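The data below hold one chain only, encoded as structure tokens and taken in the form predicted on its own.
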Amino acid sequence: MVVELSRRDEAALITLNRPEALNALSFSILDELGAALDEVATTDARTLMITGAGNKAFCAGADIKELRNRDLLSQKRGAEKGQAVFSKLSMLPMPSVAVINGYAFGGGLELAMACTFRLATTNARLGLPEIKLGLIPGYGGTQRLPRLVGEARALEMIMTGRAVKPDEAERIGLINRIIDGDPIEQALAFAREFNAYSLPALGFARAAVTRALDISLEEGLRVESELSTLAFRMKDAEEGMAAFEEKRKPRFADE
């Protein structure tokens, strides 16, 4: 199995293995990563990270040899599984994190992409190439880029082809946070921010900001009041306000 699901504390933690070819995505490796995506969904992981093995390359992207003399209708479903794999990762009721250690090209960046987090290491490197093979993304790349980064940004990006090093990532949005010494511990230690609060408040919060993106602003405060609502009958609601007057931590259940 080249995807790796292991545990790490509160965190699941998938690991694409296959650091000769850069961790890129094979379509048997998608279906692999998509019945990852399942079990941990399964699991009471707080958090989920994704990373590559090696020190080279998150994921250099999809495995150009078996794009080669497919018929349309083909190439057609082969776009539609790694946006629907990619969705299945987006839509997981964790937050996830993409420890992007070194090259995150293609497939490997929208892969990053939906995740809720993207962290990256000195040696990263991050674009859309799609375009230097007469290609244009095709699991998603060219509907998140220009959510994170901004119409312009995002046509810059995947109609030059250029990759960008982590401080520009850092600067216009692609990316959370540059880390240093080891990606899985700096992980861990981002996580731990927000993975002690109520997981279905951290739901609420990522679903009313990324309806925000896609509708009108009187529409977005009529979602985030429906959710706010949803969140303020939650036990944990409770516990969360009582624990404030009490002048104690809170002890979430995830209700």
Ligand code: CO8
Second form
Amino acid sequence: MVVELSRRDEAALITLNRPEALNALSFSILDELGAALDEVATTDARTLMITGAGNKAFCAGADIKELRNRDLLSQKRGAEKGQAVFSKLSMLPMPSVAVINGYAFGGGLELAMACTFRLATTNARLGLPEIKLGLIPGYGGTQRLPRLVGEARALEMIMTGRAVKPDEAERIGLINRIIDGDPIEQALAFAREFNAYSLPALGFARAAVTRALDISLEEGLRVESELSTLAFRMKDAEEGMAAFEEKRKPRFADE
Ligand code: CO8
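Next up, the form predicted in complex with octanoyl-coenzyme A (CO8), please; the one we just looked at was the form predicted on its own.
Let's see the whole complex now, leading with the same chain.
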């Protein structure tokens, strides 16, 4: 198995373990990843972290050697498979953190962009180099990148294939933070900033913000009023407000 699922404290950890090919994603690895995500969804993990084995790459993208000499229908099904797995990732019940510990190219960056958050080590390089292969991104890159960095920067990255370093990635909003030291420890520390909050409330927040990028302000405000009202129906909201009044720490039960 290339996709290894383990547990670190309150987080599930998926490691792509194919360092000899810079953790490139073959179609069978995509299947493994989909199955691992199904498993994570049933656990009590409060966060999912995804990283690549070794210290050179998070993931160098789709397995280029597998992409040649396939008919059009297979290519379309391949793109749809990658998109479906990454959409599953973006809709997990818990937040996800891409721990980008080296190259995140093509499908690798698309995988990271489907996560809720992205952290990158100082040696990371992030890019969508498909244009250099005569291709364009197929696992969500043309849609998720402009949502993160805006149209002009997305067009530049996709049309030049230029990779960005972590400082630029942080400046344009492609990553949340640059990390130094042990990447997983750093990611765990980052996750502790939200891990103790109510999981359904975190889910409502993610759903509302994600919808904001797709719909009009008027519709978005309606979504927000519905989701924030739903949040009031949770026992966790009652606990949070009671704890405030009683000047104590809340104990959320995810209900
Ligand atoms: N696929 C397959 N093998 C790869 C990949 C890849 N994406 N990337 C690296 N490898 C392999 C290399 O072939 C090499 O193997 P070998 O030792 O057997 O020759 C090994 O990993 C190490 O790589 P390098 O020797 O090239 O390492 P370098 O440090 O010299 O270079 C780079 C690192 C710059 C990351 C370089 O490997 C590179 O440019 N890789 C390709 C990056 C890329 O173009 N990614 C985008 C791929 S396309 C995509 O992701 C989406 C396409 C749309 C999908 C639609 C589906 C139908």
